[in-house]
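Only one chain is included here, represented as structure tokens and corresponding to the form predicted on its own.
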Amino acid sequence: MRLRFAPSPTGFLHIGNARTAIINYLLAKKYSADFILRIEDTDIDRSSRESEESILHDLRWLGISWNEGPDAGGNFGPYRQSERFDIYKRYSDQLLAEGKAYHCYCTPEELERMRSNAAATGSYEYSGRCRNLSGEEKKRFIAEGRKPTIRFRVPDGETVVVDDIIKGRVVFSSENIGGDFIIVRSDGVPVYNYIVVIDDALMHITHVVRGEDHLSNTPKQILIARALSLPVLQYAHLSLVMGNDRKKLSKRHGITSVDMYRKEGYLPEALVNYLAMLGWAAEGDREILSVDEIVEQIELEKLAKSAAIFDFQKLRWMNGHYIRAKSLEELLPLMLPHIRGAGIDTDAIEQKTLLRTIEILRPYCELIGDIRHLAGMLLAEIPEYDDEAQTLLSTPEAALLIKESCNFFNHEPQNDITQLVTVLKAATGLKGKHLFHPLRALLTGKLKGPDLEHVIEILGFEGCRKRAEYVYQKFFYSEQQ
């Protein structure tokens, strides 16, 4: 078995394409198959090396490796289509010589008129106008400066059967393909539907696993393979990934590129786990599986024929699981940039304090980036006091607690910080939520968060004192003026 993933470097790696790459990679691991990366960069205007490098970086971040590719080499390169034009030309010349393709001199304007006329009566199909041009007609068109395309001559009355591993048997008729289609543009650049057949054959690909949106291309590719006496491969078309509205996943549903998921704080383990299992269920309906466990259970025949719904909340939940499963030492370098992004000078904080802070806060993190909004509660000199906290701290009941807190820090020795709650309870007569809610608001600026004993542990005597004095000045002292 030889599998391939063939992205177009015209932008970021889309989440749907990432899923295709992951499935191919996992199948390659399962069957000890070669996995080939090929860059389909014949869209000259939109393709770029920057985009290619971005895609390769995203694949590596996901933990995907390949046996052959533009950076890895191999026996069947080059692995960029833009470097294989001489190969494609030989096959184009063969098709022309055998009468299986022909030059088409129709101008874009003429083709547009044909499409417009067809719109009134039904679907467009090329008329075959240039199928049997005389030598004189060709000379006249050339004299006019027309640059021809090359069209594949679709055989009449031929049936194309696709025994799709996922979809089952799908039957196409050559009469419904849309007429003779272009395989080489007028600028000499060959089109995807044509050269993908040549590349797959010459690279000895055995199984093509790709998105369902390519199923309609398959009969054209099989006809080309037959015309060139190339092998017809095994196809497996993955169901499309949809949003909750059952429309193809796009930017309107949320972030769709792997690059953005990484920047938002998703872990590659979570993304691979979730995308690999879109469309099938593991044994026992387990949802958290390692790569090795997925490799053991995944089968193309098990993948669903119907569309898979992308559930952002489920992915966040899964990501939270992987965050909690990581060691604190692994999380520290991942979370540090986000902590710094909250305006906290991490260089001035001992590593053991940073590690303990992460340990306390990670149960509240579904994304690595969530730490940015939480770290200030424990690490900032003065946290941000949200509206709910400010409202609570403005009440007469809270005023008593604020005043007694300041008394505690002015009279108690620093090593007695563990007695803060006990002393405040006795001094104010408050208990339960009437004590803990305003104290939490005072110390963290929020009404919800980690246990107060953990907050006090990280802040210490001096940290708690500074916050108590700040709140006293803001909510109590100013009112007495």
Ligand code: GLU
The other form holds:
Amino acid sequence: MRLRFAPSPTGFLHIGNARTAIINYLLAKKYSADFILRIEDTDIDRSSRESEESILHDLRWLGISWNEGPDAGGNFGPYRQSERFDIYKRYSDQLLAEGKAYHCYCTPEELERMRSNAAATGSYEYSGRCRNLSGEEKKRFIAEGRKPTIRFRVPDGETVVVDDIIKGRVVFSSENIGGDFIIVRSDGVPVYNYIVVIDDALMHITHVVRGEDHLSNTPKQILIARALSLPVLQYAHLSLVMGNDRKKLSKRHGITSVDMYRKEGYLPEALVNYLAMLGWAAEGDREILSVDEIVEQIELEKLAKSAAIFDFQKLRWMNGHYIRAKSLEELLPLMLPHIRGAGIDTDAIEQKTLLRTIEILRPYCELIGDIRHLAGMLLAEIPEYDDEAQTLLSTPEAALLIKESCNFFNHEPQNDITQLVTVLKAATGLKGKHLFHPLRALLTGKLKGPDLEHVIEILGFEGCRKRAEYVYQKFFYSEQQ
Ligand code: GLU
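Moving on from the form predicted on its own, please list the structure of the form predicted together with ligand GLU.
Okay, now the whole complex, with that chain kicking things off.
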């Protein structure tokens, strides 16, 4: 068994395509199949090497590896379509020689006219005007300087049956695929629907597992395979990934490129787990599964026929799970850039304090990037004081608490929460939430967060003193002026 993933390098790796890649990779692992990466870069205007590199980078980041590909090499390369034009030319010469394809001299303007005339009456289909040109006509067109495309002569009245492993039997008629289609453009560049067939055959692919958006291309590809006497493969079309409005997942729904997920602090383990399991359920409805467990349970036949709805909330939740499953040492390098992004000089902080901070704050992180908004609470010299915290600290009851806290930290060389609370209770008469809410606001700038005990542990006596002093200056001292 040989599987492939064939991205077009025309942008970032889309989450839907990442899912196709992940599923192919996991199936290859399950069935001990070869997994081939092929770059489909014949859309010359839109393809770029940067995009190819970023796709490969994202695939590797997801933990996907391949046996053959543009970087890995292999016996059936080159693995970039732009490097295989001579191969495609041989096949189009063959099709032309056998009369299964023909040169079409219609200009873009003429085709546009045919298309707009057809729009009035119904669906457009190429009329086949150049199907049977005489030698004279051809000469005249060439003399006019027209550059021909090559069109595939779609056989009349042929039925194409696709026994799709996921979708079941889908029957197409050659009458309904839009007429003779272009296989080589007038600039000599061959088109996807034609060369995908040649590449899959020459690369000995056995199963094509790809998005459902390609199901409608399949009859064209099968007709090409028949015309070239190439094997017809097994197809499995994965249902599309939809937003919760059942429309194809797009930027309107949220972030859609793997690159962005990485930047926001999603972990590859979470994305792989989530995307691999979109549209099917594991035994016992378990949702968190390791790659090995997914490989054990995934089955091509079991993948859902119906649309898979992308649940952003669930992915976040899953990511939180994987954050908690990592060791602190693994999290540190992932979180450091975000902590620095919050303006904290991490070089000035001991590693052991950073690790402990991560340990204290990670229950509040669903994304690695969530640490950015939290880290200041424990690590900034002075944290940001939220509006709610400021409001609370501006109340008359808080004023006394602020003053007494300053007193405590200035005079009691004691880093002990119980002591602090006892002193504050006695001095202010406040207790319960009336004491703890403003105290939390004073020490962290927020109304919610980790245990105050942990906050004080990281801040140390001096850190607490500075914050109390700052708040005193800001909310109390200034009022006295
Ligand atoms: N290059 C195509 C795409 O990115 C691949 C289609 C296929 O897998 O056949 O959609």
